[in-house]
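What follows is one chain in structure tokens, specifically the form predicted alone.
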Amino acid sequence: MSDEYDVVIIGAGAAGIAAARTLSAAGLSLLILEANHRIGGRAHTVTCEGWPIDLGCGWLHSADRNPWTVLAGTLGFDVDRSPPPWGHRFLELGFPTSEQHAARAALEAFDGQVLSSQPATDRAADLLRGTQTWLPFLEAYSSYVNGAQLSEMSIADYRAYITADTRTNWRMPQGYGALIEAAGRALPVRLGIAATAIEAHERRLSVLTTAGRIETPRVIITISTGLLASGALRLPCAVDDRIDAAGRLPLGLADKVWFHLDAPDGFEPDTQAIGNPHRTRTGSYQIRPFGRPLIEGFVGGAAARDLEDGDDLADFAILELVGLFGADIKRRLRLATCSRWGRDPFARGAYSHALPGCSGSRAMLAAPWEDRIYFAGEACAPTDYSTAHGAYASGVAAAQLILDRQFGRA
């Protein structure tokens, strides 16, 4: 672990992996340190009798403009290109269509005030003023898409991410995770490999890591932002700035839980049921995606935090779903997997979000020190964060500024 690398990352996610391939294109020597035994971070596939299943990112977001959707033509992956359940396909169990259609104009309505107005705070919660009967919606709404509620939430933050958003969303049957770990099959990483401490010297960086010492003259960390608040990776105090930063866009937290449907028939496929749309407290289930005998549930923000401190995912699921379809769906449900991004040791969470006044914190972070430290990830993307592309794009950005700066490739 001695060999002195052009380029040393850390972490195998998907900026890690975006960043490594645009090097690794470019002739420089790399390695990529990974804590976990496997590549992905915040995406994974697993199977579940056959099926791939995602416990981490499982749309393409903005999938027209995604530069995944063109890795997985690439890299031999099949996208969906149907529309999402959500919004047009909701099932009517506790949400009749007039009540479906009076929650998506207080959305819609909640957005519009995101894009147009000019509040005294930076606090999302701050312009929920007016709309008391669909507050519980509009929370659980912001637990899906952010991970956190409105109270924790930046307005300016949330503005450029809609902002961006091109509403196209696409999935991959074989799952999103297989594809970052195919992305990043080829390139030389070393699973199982913790990086502890980078320091500075004169000329050269020292990556201290749990199978010893790396000499570098340049690192791109992309480790969560949760990790680096938290001082698992111990950086010169020059850039105590981003670390700071770091704080400033904690993770939020959405979890997955997947069962097996038995007798699936009577189960309208590709379809999408919320199990209480008058509650903060719920979550929105996905049922028989791509026609599989799979139910997918979703829960995010501070339910799914009390979940894993404390109660079981897998019963409140089964709870919501019993009340949504009936006592008899209980014996046809066999708990397949769940996620606990809060409780992964290499993850701390599952997406970032910047808290009110902070959203210049993302440049912050992104900002490279000295040209010798650079920082990517989800969270460093000015409009696409929380997602595995806004991942990608940094992870280029970062490459391509080293190229740039110290090697004259444009």
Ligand SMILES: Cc1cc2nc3c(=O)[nH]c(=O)nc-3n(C[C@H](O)[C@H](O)[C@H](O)COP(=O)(O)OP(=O)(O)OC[C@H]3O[C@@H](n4cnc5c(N)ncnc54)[C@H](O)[C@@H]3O)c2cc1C
Second form
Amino acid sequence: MSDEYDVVIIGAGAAGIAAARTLSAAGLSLLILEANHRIGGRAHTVTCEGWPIDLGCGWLHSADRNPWTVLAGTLGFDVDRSPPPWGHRFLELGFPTSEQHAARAALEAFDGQVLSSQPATDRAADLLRGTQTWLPFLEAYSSYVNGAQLSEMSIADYRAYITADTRTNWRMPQGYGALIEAAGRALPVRLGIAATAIEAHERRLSVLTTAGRIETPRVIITISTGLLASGALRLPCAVDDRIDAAGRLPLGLADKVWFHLDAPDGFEPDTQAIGNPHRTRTGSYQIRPFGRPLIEGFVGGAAARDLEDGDDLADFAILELVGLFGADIKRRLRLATCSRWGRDPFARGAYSHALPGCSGSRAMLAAPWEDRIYFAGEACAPTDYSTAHGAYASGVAAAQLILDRQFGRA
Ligand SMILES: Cc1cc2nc3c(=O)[nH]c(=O)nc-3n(C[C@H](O)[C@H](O)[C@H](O)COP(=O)(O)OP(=O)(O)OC[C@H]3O[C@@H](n4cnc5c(N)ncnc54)[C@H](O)[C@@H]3O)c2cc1C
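Hand over the structure of the form predicted in complex with the ligand; the form predicted alone is what we had up.
Next comes the full complex, this chain leading.
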């Protein structure tokens, strides 16, 4: 491999692609190393009987200020701006409207406490005192949005997210993963080549890979915090504090299971159901997204971790769907595919959360070392962490720092 790149980027997910687009537009030479045989990382659209379905990110969160919304327009992708079904179109099945209102009030009260309180601790579960009836619901909700239980969550970190979130959520009929892949298509990516170590010498860095060594003045590392903390990429001791920071920003887990739904006519399009709102270990189901003959099941946290074996997630979802819609649905469901992000060797989880007391770790991880080793990725985003647009912004920020500091281009 040539050693004449201004920047080597490790990882072709949303962050790596955003960094590469920024540097390439500024005329720098670069190479992206991608261990997987596809680009996109935790953004991945596949097709089920011709329908695009997302196994990773699906929603353009904060869509009215999300850079991927703008890129969707540039790259010819449609954006569906109809409001999401959650919150206003939960099916009545096992979840009467009065209970839905009460559950939503509990969630709003919880968010209100996160925003207003100056708690003695930084542990989100400590805000639950006094909440009884809707505690499992709040924990299930946390398992979807954080991939983790509230006892593992920093209040300050969560506050930063919900303060910045605009609550506008759109989606793309052709798939979020397909958009991110399209954004990376023209970039110089080497697929199937993993970086294994970075060695620092006086004036340059050596990137050791599964296909040889590359010399470069600077790198941007975008691999997940799960991988960083595991030591999958050996780094100079000087950045041990960044690795420690990654360990305090572990990945929660969320998985999706997709079914094709035969004879879908009796099922109202674009509705949402929850397996059992009185349980933490339960799935959230999107019924016929975009009116398609599909159902998406979504399970997070410890439940997702337990269900990554074999067909366990599909069996669990079928059982819950039978509980909601009756036994007849079973013969109409055909498993399309499901994710196993916890076992994915290129991710090791879904998205990051800060442990109690550790919200400052995001800034620690994002701090470059000697203007040579830069970090990006969703976990580096101060407020939009855990999302594809946070990953994008972190990639642009790292690229912009390089341009400002080393090429004098603000
Ligand atoms: C089930 C699920 C649902 C989600 N839903 C949403 C949603 O609705 N909206 C939203 O905004 N976000 C969502 N997300 C989160 C979003 O997908 C991620 O935050 C975002 O894609 C992360 O991008 P990244 O570039 O930081 O990391 P990644 O996408 O993980 O990219 C890192 C890349 O590095 C590569 N890599 C790893 N190790 C090496 C190595 N040693 N050498 C070279 N390459 C390496 C990986 O293969 C990967 O391609 C969801 C995620 C999951 C899993």
